[in-house]
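Given as structure tokens, the chain that follows is alone and in the form predicted alone.
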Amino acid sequence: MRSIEEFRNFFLKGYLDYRPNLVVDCAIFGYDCEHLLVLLVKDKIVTKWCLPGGYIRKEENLEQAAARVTNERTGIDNLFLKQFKTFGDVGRNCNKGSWDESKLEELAGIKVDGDNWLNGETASVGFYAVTDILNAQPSIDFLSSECRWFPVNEVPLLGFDHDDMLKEALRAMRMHLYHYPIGKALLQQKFTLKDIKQLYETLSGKKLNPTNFPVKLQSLGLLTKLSEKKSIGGHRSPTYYKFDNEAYEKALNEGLVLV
């Protein structure tokens, strides 16, 4: 939503374009060579940081809605997306100190009464995505005031049940890490074996064998060795690698076992 008109129309007549009581929420993960990061949004009405999300348009399926949300917040199309869990506990979207109705009335002159389409229990379908933070451009809209990266171990208390969502998203991503080569979205086009080992250690939270892990990646045909080396002064220069696009896409579609 980019204007007060769109904002008001969503609250008053959004039921014409969106499915009531069903939303997607997205844990968007990034990597800065040292830390695993997650993208959070601060809303003008919701008083706590939250995962990016939104209602599902009537012409969208779940994946299309999640892709739209991640694109709106990062500016990047076709991120790696995986659905990980649906959240539908009774009372999950009640106030809990996360929602300030007076701000809504102050911002747009709207009061959500008992007949409004936004009332009632809402179920959320959780997705996680991974993206390159160098090319991502965290973006706000009319309703949000901030959108920025947080290290996953420095995340503030989140609104609603989003702490549980983030915990489940991390758990799912770390399980999928060994079955889908999601590292391509988080690394530069060329990288060293040390770079990719450090990435997987950061994402998994575990130490990996410095020899076995890179050898496994190469044996699966995922990596192509380049003739170029990384210049690191007087030390032995490591060789650059890149992902083999054909093998990578096949692994994304069919899955694999990295350990």
Contents of the next structure:
Protein chains: 2
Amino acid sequence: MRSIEEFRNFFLKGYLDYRPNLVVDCAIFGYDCEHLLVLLVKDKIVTKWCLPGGYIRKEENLEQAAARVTNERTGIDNLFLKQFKTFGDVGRNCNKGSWDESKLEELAGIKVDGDNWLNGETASVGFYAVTDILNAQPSIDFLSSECRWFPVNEVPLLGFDHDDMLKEALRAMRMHLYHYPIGKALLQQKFTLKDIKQLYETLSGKKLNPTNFPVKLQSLGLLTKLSEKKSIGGHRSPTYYKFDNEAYEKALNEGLVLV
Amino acid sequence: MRSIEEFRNFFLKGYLDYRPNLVVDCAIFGYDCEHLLVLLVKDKIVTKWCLPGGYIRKEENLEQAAARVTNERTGIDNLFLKQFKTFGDVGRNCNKGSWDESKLEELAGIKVDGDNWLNGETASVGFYAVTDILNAQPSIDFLSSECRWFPVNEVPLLGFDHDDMLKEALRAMRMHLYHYPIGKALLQQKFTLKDIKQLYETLSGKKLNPTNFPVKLQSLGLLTKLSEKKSIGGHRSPTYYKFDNEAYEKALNEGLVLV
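Take the protein just shown as the form predicted alone and give its structure as the form predicted together with another copy of the chain.
To see the whole picture, the full complex is given below, headed by that same chain.
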């Protein structure tokens, strides 16, 4: 929402452009080599921090809606977005009693009555993505006052059922580490086995057997060893690797078992 | 739907009892020691076989709706139902052009007009479950003409986007084999390591290293060795095992990594 007009139009006539009863919410994880972060938004009419999300335009499928929402929040295209769970508890409704109606009136002079299209029971399809925080530019719009990264272990109490969503997103992402390759958007073009171990440790949130993931990725043909070594000034210069693009894309589509 | 009255009422006034725009569909996998099967339904007004599914009652959450639908189809309570993906492509709509309207009129004298509550874009939340086929009693209702098991590799072309759903359900179930214990409802109370290997091979659809899953389950404390051995008449009687209930339930809730 860029302006008060767009905002008013969405509340009063959004049913012309958007599907009712269904939204997408996105846990966008950020990686900065050492920490795992998550992008949170503070809306002007919601009292708590939330995962970014929004309604689905009538011409979009769920994946396209999630891509648009994350693009609006981070400026990144082509995020590897993964659906992880849909949340549909009775009364989770984003649009009833979960926001401060007085702020809505104050901000845009709107009173949402019982017949409003936003008032129905609304399920949310959860997506997650992982990005290098350097590629992202968190941004706010008319409706939001803040948008920024939080370390995943220092997240405040979230609005609606987003605490549960974030927990489930983390759980799914950590399960998927064993079944989808990751790293092409998070590592430099060439990297050492130590870099990849660091990546998996940060994402999984635990210390790993030093050879586990790198060795498995190599044995499945996803890593190509380069002749170049990283110059670290010492006597043991680590070798650089890169991803084999074809094997990487294939594994991304078909899945694999890193065990 | 048990009667023509219930059926007519659902079509014409279902919006009073059910949420619009969202359904659940369930891939119910059946295990008979040697084969992996899936339960399909033939509706009288749909021209192809489908996964069983239905609308969500207003007082239900998604999991409860899936449990009700599978219970109506199989008679089983307490299935381990897992959400795997939500399907929301534009036009996938279960309720427009995907069924034979002349049969609807023939069957119940109903013409569904453009304003009908079933006509909106409808997303489907996919669940899967795995059950011993001996525990299930496939059953039909007023709306369906057949309901039976098909081997997963002999499934006919399905209606709507259910081919894709079934593929994704299989993929998710096979990924989950590495992260959730399975077997309590599929094996006898006591079983041999060979039984558990057979279970994992049938479910995963591939030959496995004979010690892989059984050894990992043991090392994580999920299996308890019994003193009793299976009498097979030969000189090498295999030992019986059982699941450790507490460890099993904990792993079911928290997940694990069988690698």
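Positions refer to the first chain, counted from 1. Take the two forms, find the largest set of C-alpha atoms that superpose within 1.5 Å, and that set is the rigid core. Please read these numbers as outputs of a predicted model, since none were measured by experiment.
Novice: Any CA movement of 2 Å or more for Thr47 between the two forms, core superposed?
Specialist: No; Thr47 is a residue whose C-alpha shifts by less than 2 Å between the two forms when the cores are overlaid.
Novice: Given a superposition on the rigid core, I'd like a yes or no on whether Thr224 shifts its C-alpha by 2 Å or more between the two forms.
Specialist: Passes the 2 Å threshold, so yes.
Novice: Could you tell me whether the Cα atom of Tyr18 shifts by at least 2 Å between the two forms after core superposition?
Specialist: The answer is no, as the C-alpha of Tyr18 shifts between the two forms by less than 2 Å after core alignment.
Novice: Rigid core superposed, Tyr241 Cα shift between the two forms in Å?
Specialist: C-alpha shift for Tyr241: 2.6 Å.
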